[in-house]
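Presented below, as structure tokens, is a lone chain in the form predicted on its own.
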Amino acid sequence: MRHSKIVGLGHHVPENVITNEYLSTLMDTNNDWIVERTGIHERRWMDPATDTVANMAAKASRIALSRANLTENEIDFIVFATITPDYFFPGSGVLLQRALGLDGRIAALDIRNACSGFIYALSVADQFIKTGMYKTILVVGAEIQSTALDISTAGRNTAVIFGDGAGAVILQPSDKPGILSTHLHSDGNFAEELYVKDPGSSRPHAERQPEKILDTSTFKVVMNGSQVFKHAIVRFIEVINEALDANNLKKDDISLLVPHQANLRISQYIQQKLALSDNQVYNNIMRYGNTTAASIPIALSEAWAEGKIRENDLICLAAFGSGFTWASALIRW
């Protein structure tokens, strides 16, 4: 049977470091307030002069290609997860294709599943490898959230959380199982608990004309933090156990859990409920904040670079986010 495996990883974050102390000069907050609620000490925000979603993705992709001893021309498909594309349309997948010099040679698919987007993208790529349709797939999660934030006291509950960055992995076929299974879920009943309303298409004509819009509040992130937390801690554990059960494995078999970096308190709650040691869970939200679809590939790339992922390790990825959507993947390295 044909399987898929990750053969290269890479990530890139903007150079612009935004500390909690700096945010306290822009809104009524302080370091202790932010750390207590989120565990975040700093995050990276884009520089408009140098950073785009596509070029950050290209930098992460080239690192992943280099680590896999591959060139751009060996990519035959791109799956790009982001909810913050450079343009309203087209998606950033084709912009990444152009940045890598692959114009017209391959297809690019965009995934819009927010914080769960990378695992959704990985699952899609896994199926294409298994069918034999593609041989070398570039899977990317990249976001610029900072430009959609309400950077004021009124918006501090979300403004202190989100950061920008990109992560990438390369998938290729394998005779032995690499990606053991992926598990995807959603429940649209909670779509408005974490969303950005505009620019949405289901508005009266006048409300979609920029020159006529006076109230721009609907272009900002809206999040019901307590609802997100309440659902996240349940769905995370459910979908991790689902992956383990599907492969007749137990939580003790997990070498490393790489959760979506939504909130350190969520990750710590999951760790406690699953009775995992500190060495079995990787978190970097303290340095980067919540980078949405980019958070898992950035964390996975960092963990690998730090020697925390070794051959034959069992790696579990899990995510929960807007939609609500949630997902997991179990990988034998």
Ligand code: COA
Second form
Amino acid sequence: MRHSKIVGLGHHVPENVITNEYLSTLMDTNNDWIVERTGIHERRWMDPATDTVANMAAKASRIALSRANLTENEIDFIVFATITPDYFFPGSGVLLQRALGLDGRIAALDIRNACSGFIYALSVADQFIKTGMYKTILVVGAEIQSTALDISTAGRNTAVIFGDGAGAVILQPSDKPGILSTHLHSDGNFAEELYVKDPGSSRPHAERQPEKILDTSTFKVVMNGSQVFKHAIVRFIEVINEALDANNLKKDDISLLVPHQANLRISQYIQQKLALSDNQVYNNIMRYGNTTAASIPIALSEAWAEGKIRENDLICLAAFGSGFTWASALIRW
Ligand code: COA
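Form predicted on its own done, so how does the form predicted in complex with ligand COA look?
Full complex below, order starting with the chain above.
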């Protein structure tokens, strides 16, 4: 049977470092509160002069390609996870295709599953490799959250959490896995617990005019932090155990868990519940905040570059976020 394998990975984050101290000048917050409740020390926010979702993704993709010893022209499919595309439409996949200088031969697909988006994208790409339809798939997670945040005291529960960045992996066929399994879940009953309402299409025409939308500020992130937290800690554990059970593996077999970087307290809770050692869990939320669909590929790329992922290691990815959606992937490296 044909399997898929990650053959290259890379990431790119904006230069612009936003410290907790800087945020304290914009809103009523402070470094101690942010570090204690979230673990975040700083995050990167886009520079409008240089950064777009597509061009950050292109930078991450080129690093992944060069580490895989491949060129742009070998890509035959792009799967792009983002909830913050550069345009309302078209999606970011086609903009990345253009940025990489690829012609009209290849397909580009956008995935809008928020913090679980990268694992959903990886799962889609894995299926296409297994069927034999594509041979070299670029899977990307990239986000610019900073421009939709309410950077006043009214928005402080979200403004301190989110950051911008991009990560990319290349998948190719392999005789043995590679990706052992992916498990995907959703529950739309909680859609409004973490969402951005506009520019939604369900409003009457008169209410959907730009000046009305700006007046009501409904294009900003709304989050019920405690609800998200409570569901996240349950679903993360469930979906990691689901992956292990499906592969007849135990939590001790995990070489490295790379959880979506939602909140350091969530990662620490998972680590404690699963009795994993510090060496078995990778966190970088301290430096980048929560970068939504980009967080897992950025963390995976950093962990790999730091030598924390070696051949034959068992890597577990897990995510939870808006939707609610949650997902896991088990990978034999
Ligand atoms: N600085 C200072 N005070 C803040 C603050 C900030 N940035 N944000 C909120 N507060 C205040 C609140 O207004 C509240 O004040 P009050 O008690 O006077 O009303 C107090 O801190 C406690 O707020 P609460 O929301 O109960 O805090 P919390 O301990 O739940 O932490 C989050 C808030 C957002 C950090 C936490 O709920 C969380 O991380 N949830 C999960 C979020 C997440 O992971 N989202 C992404 C999912 S992919």
